[in-house]
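One chain comes next, on its own, written out as structure tokens in the form predicted alone.
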Amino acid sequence: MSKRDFLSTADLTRPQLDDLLDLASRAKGKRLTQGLAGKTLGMMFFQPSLRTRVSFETAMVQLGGHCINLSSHDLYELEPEEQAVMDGRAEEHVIDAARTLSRYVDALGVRAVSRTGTWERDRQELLLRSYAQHSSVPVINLETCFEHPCQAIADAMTMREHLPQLAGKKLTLLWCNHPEPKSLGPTHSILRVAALLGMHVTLAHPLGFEVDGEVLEHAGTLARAADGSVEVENDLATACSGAEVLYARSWGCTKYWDDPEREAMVKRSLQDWKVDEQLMQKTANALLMHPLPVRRNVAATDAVLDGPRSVIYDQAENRVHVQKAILMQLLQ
């Protein structure tokens, strides 16, 4: 039997998402069998993490298994390329990295977040992508620029859980100011996964906050053939209106992304993208979303992180009961 991975929200069907979908749901709330006993998780975080680091542990323990966890501290600097001439920085390829893992462990999780150069470059997951092409365990990803698929189904377990019929929803997908560049990935995972649900998507951006296109369009796609659909709005009242579900989040600009300073100017006008009782109001009383974590009274004011309708610790909840179907499908 080949290995299986979970790399992107692009590879799954609709049946499958469902499949993953229910099966957390059973899991939450229950102290389940030990059913990974004696299997081993490796994570290399390359960047630092909170809610994924420890939801997969959590979720690894309950499950009867255990984690080793590797910071960049831990970790030799790699080099992703093929066939390259390794005569700079780098001490190790990621070829021998990955055998040897694959020695050691039954899974491998990456997190690699950081710009390291042009969007064209960073938007392959090189990192990624080459522990996948030479691992012989099944490799997660645990967030890239370019994709975050395990917060993304907990969203969308969180959004089941709050709404009775997710299809036909409207979902405000929204931009919002951060003093720091951040990655595309938590976007990218959630809007295909919102489109494969069925969802009205309104992807709500100031002009060159633009998503990749090549995303857009397949979430387009996913989306029409689900009855839903997806479109761009730049103006945030407008955006706003009548959304059911408000996802608040902060990404780079594609443009500019090896110009952080550049990019930085233009967020200097920005300051208004944010989330607020008076832009709550104009939704259809809307679930309040936000993967954390978050610029409080940047991103969201104090007022609607903390409201009634703020679902945001649900979400991280559900990151452990997602991240249990995600190892129970790989490694049982």
Ligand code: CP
Contents of the next structure:
Amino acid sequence: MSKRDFLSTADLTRPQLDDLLDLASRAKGKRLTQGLAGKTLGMMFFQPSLRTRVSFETAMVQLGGHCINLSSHDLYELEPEEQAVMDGRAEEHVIDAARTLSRYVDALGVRAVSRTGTWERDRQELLLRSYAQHSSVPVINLETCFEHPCQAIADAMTMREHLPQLAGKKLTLLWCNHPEPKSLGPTHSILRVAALLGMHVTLAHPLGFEVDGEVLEHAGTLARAADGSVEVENDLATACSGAEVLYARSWGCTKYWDDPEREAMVKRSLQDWKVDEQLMQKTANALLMHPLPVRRNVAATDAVLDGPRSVIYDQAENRVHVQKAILMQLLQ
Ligand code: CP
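Mind giving me the form predicted in complex with this ligand, seeing as the form predicted alone was just shown?
In what comes next, the whole complex appears, and the chain from above leads the way.
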């Protein structure tokens, strides 16, 4: 039997999503000990993480297993390109790292968010996909610049806990400002998951911050099949009007992906793309979501992040329960 990976929301069907959400809900609050006794999850973080790392470690411990974490400091520089002539900086090919690690651990997680060139190159998630191809154990996407599927499942779980039903609800995915160039992973993943759930999604961003065309088209197809919709709006106030969920997150400009200084210059004139109380008042008493980390008083004000409609820590908590569901499905 071929192994199962957890790489992308593109692979998820509605029944699979429902199964994951139901399992995560059952796991919440319960100590499902021993389910993964003796199992090891190896995680490689090529960039920092607070939530993803700690929630996966906690999930494994609660299930009776354990984790080994490696950061870029612990690893040789890796070559992901097939048939590369390795006379450059990379000391080890992903082929050898993945095959070796597969002899030690029961599953592998990879976070690889870095910008390494153009958007056309980075959207291919070369490092993650290379690990998936060459590992004989399941591989989990812990965030790339293209997808953050574990985050999106936790986001869906959080919405489901706070709203009686999600189909037909208006979700505004709002670009907000950030001094650093950010990945499109969380945005792409929640866009597809919300579409799958039949929500009416408004993707709100300034001109120049369009998401990947293929993801947008796919989300539209998923939404139509579920009686939902996906639209793009470039006016901040219009986008937020009537929203029942306001999901704020910054993401990078794919046009200037390999030119972060140019992106920073464009963002200087976009400081009004921030969630504050005035913007929240335009919504239909929306839940405020953000996957964290958040730049307080740049992306969203203290007042709204700490306000009564904010569910940002529920999202963070639900990462643990969703990780348990993912791990149980892949490893049991
Ligand atoms: N949301 C999220 O993935 O957080 P971390 O970067 O801290 O893992």
